[in-house]
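What follows is one chain in structure tokens, specifically the form predicted on its own.
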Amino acid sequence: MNQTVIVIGAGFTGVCTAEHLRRAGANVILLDRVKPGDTAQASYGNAGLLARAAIVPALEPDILPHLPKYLFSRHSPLSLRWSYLPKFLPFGLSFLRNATGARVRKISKSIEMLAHDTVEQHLALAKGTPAEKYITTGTFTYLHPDKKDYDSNRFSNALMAEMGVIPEQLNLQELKEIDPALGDAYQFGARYKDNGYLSDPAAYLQALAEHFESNGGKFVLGAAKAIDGQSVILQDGNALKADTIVIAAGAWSKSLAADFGHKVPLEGERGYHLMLKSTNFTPPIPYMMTDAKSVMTPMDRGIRIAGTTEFAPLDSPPSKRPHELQRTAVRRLYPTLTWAEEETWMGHRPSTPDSLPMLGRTKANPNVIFSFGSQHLGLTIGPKLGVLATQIVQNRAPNTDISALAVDRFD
């Protein structure tokens, strides 16, 4: 492939795309305002999951009756800054319209297409690179207060079963045989196979980016201000020219994507993590605490609890409540867990109203390709988006149906 491609954004989607393009023979420039793995990226603070099981969007029919409770309870993992409501309302209403059974079924099939082989995609991308050592394969267990709570998710359980995602069901005794330190707060587990996680997401991303650079790729530290024809105009006034430009800048993609003839309803959905360091023990596997909507993952630097959802202005300061809720969830899960220090973090997930990324060439400038909007699954589907974006750059028809990701679907 004898062309120059600029990839804007050095998070998981951008780095995976840049590396796939480099391997396909393109001259690739990876551009970002921060270096890969920086704390300012959503890619830094995720739960580290290669979440093959996470194929049903967060808002689905089983959740709808509980939505008022989530929005108005101080103990809810979902929050909205009410001063932000007028600006958020169009996105929120569209988000609700996509929570019907028919829409969720279609959306889940597209997520499954992107996520079903996440472990294989990451292993293939990282093979022979320093990033390979950070991947662990295995199971992922959803923890419920009781069996009744699990059974109440009738729609999502049935939909997942249709797509072959069927868990092994574990009672409290079986859970404690695997992990004796568990308390009694979660008495039922749904354990899914064929998942994986990263022991250090930031180090993994940095290792992939360094491999990209050491094998001919170029990284440029700079902020993209605008796209003019086949040039990216930087904040400092300089310009980078290319045959093709891929916008993969996560929640910051919206301003760059605004001038290409498409409605881009992208929201910076805020997620939080709590990293517990120097703990007295470590969980053997990742857990999803279903009531807290947070994931606990064992990592090289400690135990990470990541999750919750907050809608607020992109540049507003972090809230304290999500971390308080995460500390409470940790103590319920592991009553005897202690730690010497902790790290708190907040980042912005790039979310669309239908929970699917926008992928494809733009109407106003076919040299510009959108590849953003992965919501909670940026790490999980990053390599697959990189493969698909590379095929689009090459003018090759993807070998799977990506019509649900079309960049004009909100027009």
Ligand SMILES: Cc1cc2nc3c(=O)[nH]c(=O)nc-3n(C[C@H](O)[C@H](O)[C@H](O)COP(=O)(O)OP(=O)(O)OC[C@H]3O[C@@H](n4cnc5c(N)ncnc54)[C@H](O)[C@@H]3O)c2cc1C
The other form holds:
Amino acid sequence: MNQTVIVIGAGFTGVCTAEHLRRAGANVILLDRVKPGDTAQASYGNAGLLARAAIVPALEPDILPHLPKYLFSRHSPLSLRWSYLPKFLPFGLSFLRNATGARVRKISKSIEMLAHDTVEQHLALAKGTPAEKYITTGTFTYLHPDKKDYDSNRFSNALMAEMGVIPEQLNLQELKEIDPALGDAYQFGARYKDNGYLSDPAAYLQALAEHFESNGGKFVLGAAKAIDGQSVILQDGNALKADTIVIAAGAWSKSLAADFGHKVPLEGERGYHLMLKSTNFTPPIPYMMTDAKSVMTPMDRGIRIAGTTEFAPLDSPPSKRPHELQRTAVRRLYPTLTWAEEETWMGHRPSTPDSLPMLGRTKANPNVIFSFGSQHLGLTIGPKLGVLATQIVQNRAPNTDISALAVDRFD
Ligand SMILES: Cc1cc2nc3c(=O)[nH]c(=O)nc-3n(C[C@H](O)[C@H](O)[C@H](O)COP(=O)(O)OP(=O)(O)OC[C@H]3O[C@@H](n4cnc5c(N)ncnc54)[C@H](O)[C@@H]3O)c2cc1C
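Next block: the form predicted together with this ligand, after the form predicted on its own:
Following is the full complex, with the preceding chain placed first.
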């Protein structure tokens, strides 16, 4: 491919895209105001899951009746800063309109298209690079207080089964045979195959970025201020020129994407993690604690509890409650767990009201491609978005239907 491409943003979306473009022969410049793996990125602090099973969006018909309870409880994994409501309302209403059975069925099919081969996509991308060692493949288990709670997710269970994503059902005794340290809070597990996780998402991303650079890719540390024709204007006044520019700036993409003739309803959906260090044991596998909407993942640097959702202004300070909730959840999961140190973190998922990324060339400037909005699944679908963006740069028709990701769908 005889062209220069600038990719703005070096999180999972940007690094995977830059590396796929480099492998396709493009001269690639990866631009970010921070280095890959920095704590400012959503890609730093996620739960590390290659979440093949997570094909149903967070807001779906089973959740809707519980929404008021979630929004008004002090101990809820879902919250909204009420002072932010007037600004959030258009997004919130559109989010609700996308939670009907018919819409969720369609959206889930698109997520399935992006996520179904996540493990293979990551293994292919990382093969032969220092990133490879961070991938663990296997099953992923959703823990429920009891079987009745699992069965109450009638809509999502049926939809997943329709798409062939069917779990093995485990009772408490079977769960404890795999993991004897589990307490009695979660009496039922739904175990899905063909999943995976990264033992250190930030180190994995850094390793991929280093591989990109040592094989001819160029990383530039700088902040993009605007895009003018085929130039990216930097905050320091300099400009970088390219044939094509890919905006992959995560939750911050909105301001860069504002001038290309499209509505960009993008929210920074905040999520939190608690990293427990120097623990008295290491769990064997990751779990989703369904009531706390948080995942426990055993990682190289400790045990990470990551998840929850909070809608608040992009630049407002973190809340305390999500971490309190996560501390309580992990104590219920493992009553005998102790730890000597904690790291707390908050990050921004780039989320759209229909839980799908925006991917494609823009109307006002066909040299500019959007690739952002991967919400709860940016790590899972990063390599696939990179493959699809590369095909778009090459003007090759993607071998899969990506019309649901069209950049003009909110216009
Ligand atoms: C608590 C939590 C748990 C999660 N768990 C999982 C999980 O288990 N599995 C999964 O698949 N996903 C998970 N996610 C979601 C996933 O982390 C995100 O979807 C993904 O990291 C988004 O990647 P990104 O590259 O689009 O954005 P980011 O990682 O945020 O990267 C965007 C980059 O753009 C840069 N940038 C922004 N503006 C500019 C500018 N003007 N100029 C230059 N650079 C700029 C930023 O500095 C940043 O580096 C989780 C998210 C959270 C918060």
